[in-house]
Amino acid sequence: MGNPLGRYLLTLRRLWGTALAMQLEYQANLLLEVVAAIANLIGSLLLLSLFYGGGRALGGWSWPQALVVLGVYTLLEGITSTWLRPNLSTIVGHVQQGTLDFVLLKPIDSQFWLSTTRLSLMGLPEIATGLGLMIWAAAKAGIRTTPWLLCQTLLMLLASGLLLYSLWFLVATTSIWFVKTWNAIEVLRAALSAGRYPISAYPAAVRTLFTMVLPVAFLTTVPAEAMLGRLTLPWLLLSLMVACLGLALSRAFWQFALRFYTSASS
């Protein structure tokens, strides 16, 4: 039977190799995306700057600290464009065309296949600008990097990415029942855009909503707190728990949804 993990890694390498080869055929598009990423970042910076001036602070966050949050948000937007949108948007097409049958018949986990078959270079400029903004803003905030600070930042960014994937996959899975899920995805993106600002900038009721119901706080503010050296151990553990819970929920919901999927050949 061989090593299952090795088989999955080999499959992933071949899938991404093919996807990258296809993307590199259109190199001019990548240049346009670089320009678009820079323009989007400038727009976000101008919008954020409206909350500062006259000695004001946004939710108790200084300008450089708020830029770290914006950097995390930009990074996640890049991950969405590179990984999530190219893959999970295809679930609707598979359901409509009946090609989900072929995915389910493959000798590999269907959720893994649907989540990893495609890779786009179009989000790389946003990933680069997000990381650059985070590092620059943290330095401006007077943060000195230590091994522990770096480890907890990377850990929180990983938890944030997995949580973002879980939210996207949960919405994409509903296409088993409702073929047109694009509106729901746009609503999700609009709600997650609130993460470009520190969670403490919102009223108490909204903070509760973005922490307990739609975990926006764990996507951007918590990783930013980690990078700024202000994250406490309870919040670190809670963030990891929320990410693991999101992954487990996305897995369980996918298995549940497949019970209602009607094969095109049946």
The other form holds:
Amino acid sequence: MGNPLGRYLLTLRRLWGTALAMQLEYQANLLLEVVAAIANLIGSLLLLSLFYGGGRALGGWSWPQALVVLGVYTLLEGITSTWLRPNLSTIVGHVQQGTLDFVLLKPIDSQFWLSTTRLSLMGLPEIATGLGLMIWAAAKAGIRTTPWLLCQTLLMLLASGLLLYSLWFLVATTSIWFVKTWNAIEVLRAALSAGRYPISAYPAAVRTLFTMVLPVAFLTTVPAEAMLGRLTLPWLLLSLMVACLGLALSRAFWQFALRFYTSASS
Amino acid sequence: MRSSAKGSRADGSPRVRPLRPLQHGFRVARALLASQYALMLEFRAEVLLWALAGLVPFVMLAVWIESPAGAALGMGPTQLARYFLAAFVVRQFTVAWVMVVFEEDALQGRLSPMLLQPLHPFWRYLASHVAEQAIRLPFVALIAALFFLVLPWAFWLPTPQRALLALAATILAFLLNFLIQCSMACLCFWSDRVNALERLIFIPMLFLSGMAAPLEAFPPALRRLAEWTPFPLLVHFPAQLLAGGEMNIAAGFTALAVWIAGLLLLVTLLWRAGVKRYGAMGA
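Having gone through the form predicted alone, I am curious about the other one (the form predicted in complex with the partner chain); can you provide its structure?
Below is the entire complex, every chain and molecule, led by the chain shown above.
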């Protein structure tokens, strides 16, 4: 079987190859997604511009700086529809129909399998517009990209992606007990829409809530700060720590939940 | 209905009494509502989660309160808080999901038996929406109570006149949204992937309906453009009525009536053309 890491990488390549081949069957849907991504971008820009008339600024962020935050948010939305939604939405079905048994029997880590089997192209237009907006807005804000800045941004985006994954996985895991909780994902998504704006745009109490309880601040504001070159080292380390904590928590919670899994019809 | 009742009497079954259409309608409505309410009651946990998923107006309220843009608009914190709470409440009772259910019914072949019944399938969906709203009501009241607990200074009671107008506008807005969804659901007869359209319609719903920002904040040209679409009627108009904002009441109700009448015609035509094409999935 070779070394375990190699085995996992090979599995991943096979899984994603199949997923992409399947996706290319639905090209019309992808076109629709492009239209949706553009419409969404226009809407978000319009909404954001309402806060910037007459020389006002949003929470001390200039227009191009706030656009970087919006770019990160759009990117995360794209990642959600490409990676998180297609995979984690299957968990509830597996629990309902008892097919989770087959997943658990596979000689591969169940969390890995459930989190990586599928890949959808539907989020690609949003990933592209998000990245484009980030790069364009950072240039507009007068940022000179150095390799160090790039590394820092990528690292923070990775941390934010993993944190988002952990949140989704935590909610998805609850369907082991309550099949109906899948709708809680929609509540999570609505709450995370707060990430469209820099965290300092919120009143102090809400800011605390979005940093300590629901870590929206680490999802979009921190990567944007990194891209704008004003992220301090403590925040960088804190963000990494929160992401690792989230991952560890999702892992522990999954293993805890599996102890209560009794398969369907038993 | 009448003729069939007479017919069965001619067959010699004495117990079937002829019903007047109105009476018959009431009976059907009562049976439908009661059964759909019982069905929806099973899903009360989901209904609560759906209600919570509509919290976007509260997030936007937080941004608007902190931004000086609200004050520049002439809307102080109190007015903003009232507007966004009203927008949340109105949105809760104007949500429609005909497209999703209809597509599933059509794909799974459940539509065929429904077409055989002497009742338009859309009545069943309407009853199911009304039943869901009844279950939503206590949850929404609870969320509103929590809202006033956190922001007691925002508390207000609309005048009875305004409350009635807002109620009427919300019911009409729900009908309008329901008909928009019905007209798009009819497209299922031509394509089996209508669900993707739902995503497209949600975008103007979010940005133009007034859920994320009061329309007063829009630049004039954009506001005029938005007012040519039905979206502001779905949230902004009833919400401003409820929150006590200044509104052209007659114009709003006229627009609602015109849109509803137009869509009713459209749905009827689409349905007639669509049913002719219907071949039943898997047949």
